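Next up is one chain by itself, shown in structure tokens, the form predicted on its own.
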Amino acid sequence: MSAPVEIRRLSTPQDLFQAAAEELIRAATDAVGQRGRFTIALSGGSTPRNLFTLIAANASTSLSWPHVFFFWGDERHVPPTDAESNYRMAEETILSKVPVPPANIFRIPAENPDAPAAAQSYEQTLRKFFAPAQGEFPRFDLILLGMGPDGHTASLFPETEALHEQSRLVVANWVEKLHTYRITLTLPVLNAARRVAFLVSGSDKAAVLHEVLEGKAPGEQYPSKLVRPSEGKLIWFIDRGAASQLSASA
């Protein structure tokens, strides 16, 4: 049984970033108050970049940074200094601008030329930090996700092998159309989170968002459809452009 989907329609991209920032601060405050720490998995892309910039500029005093622990939902198979690196983007926009202890930052070791080994290493990092019971999965307090123009999320691309993974936490997913590996959390980890927030902005995403939220196509074709936390909260933050093909009731 999955949690109901909450769709928050915002007028502009800036409104979306502000609403997502408020949700992040709320989630962090709740988590630190209840469990003494806040665990978040970041995503790449232009929309999260704007969110991180907003938080660093306006909300940095709202968070208890020594109790915030940063992870990543996926990573390109590149070194952390590469322009394509999700870690580098987060480092430039938020991590270097707020007082988070370096020991609280857990990046994916994507500089390893052996992508499956890098994935295995990150899985061990997660197992050590979260210490899930046998057969259980880590429970992030918040996982931020975007949605690609093909409906992929994290690095779970349509018709790829990683969509069928049921036991691993992290895999190296070969993406044929990109001719590269992407290192990604698996669906069971995404669906174990306490909160998952999709950030989707722009009319170029409208048709795919309609398919994901209202269409009948299988999740194999639009992997974002497969993210449905079993005991968590799922929120879609979407702006007017992205929502332009949804029915009024969605």
The other form holds:
Amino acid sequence: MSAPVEIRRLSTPQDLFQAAAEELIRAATDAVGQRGRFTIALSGGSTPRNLFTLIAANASTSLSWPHVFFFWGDERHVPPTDAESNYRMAEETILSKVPVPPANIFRIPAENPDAPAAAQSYEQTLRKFFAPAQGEFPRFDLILLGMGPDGHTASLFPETEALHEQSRLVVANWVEKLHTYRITLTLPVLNAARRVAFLVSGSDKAAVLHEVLEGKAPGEQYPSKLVRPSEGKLIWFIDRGAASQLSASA
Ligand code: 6PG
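Could you output the structure for the form predicted in complex with 6-phosphogluconic acid (6PG), given that the previous block was the form predicted on its own?
Next comes the full complex, this chain leading.
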């Protein structure tokens, strides 16, 4: 039975990043205290930049970095040095600024020109690290997600093949409108997480956020709707702009 969805409305983008940073630090402290480690899958795009910067500034001493393990929810099909790389953005904003051991950073090998092979390799990395039982999925302590203006999340885009994957952990998803592969965790992995946090900022996301949280359209059209952790917490961090087309009760 899925836990109830938590929608945290914040006024400004800065308030959103502050609230998300506090949640991340809470999740990390709980996880390390209970299981001796904190596993997080980072989102990409532009929204998380400010969150990562805030964490690096505030938590460089307060988190037990040797017990923090970084993964990615998705990656563009580019080398880690590319301006489009989600890894590069995280490296610039947080990984280069906190004392996390390099061995704790598990980058998606998206420089491989064979995208399906890169996905397969990352799947092996996850299976080796989490050692899930047969038929089980890795349980990340926290998965950060963004939502695109078309309702996609990670690299699960509307009407794409990856939305239907029920057994693989990681796939190379061909995104026709971008004319490129993206490498992404699959929905079973997102929905196995202990905690999923969406960060959605700005009025350009308002119409789609209304569709995702209150609309009746199928999840294939708005894949963010398909993220509902079966035994985990789902929190939406949204600012005033993103919330502007939600009903008062949402
Ligand atoms: C990516 C992300 C993607 C992102 C959304 C929102 O690789 O781009 O993982 O899912 O979270 O597109 O991006 P913005 O935060 O930049 O709007």
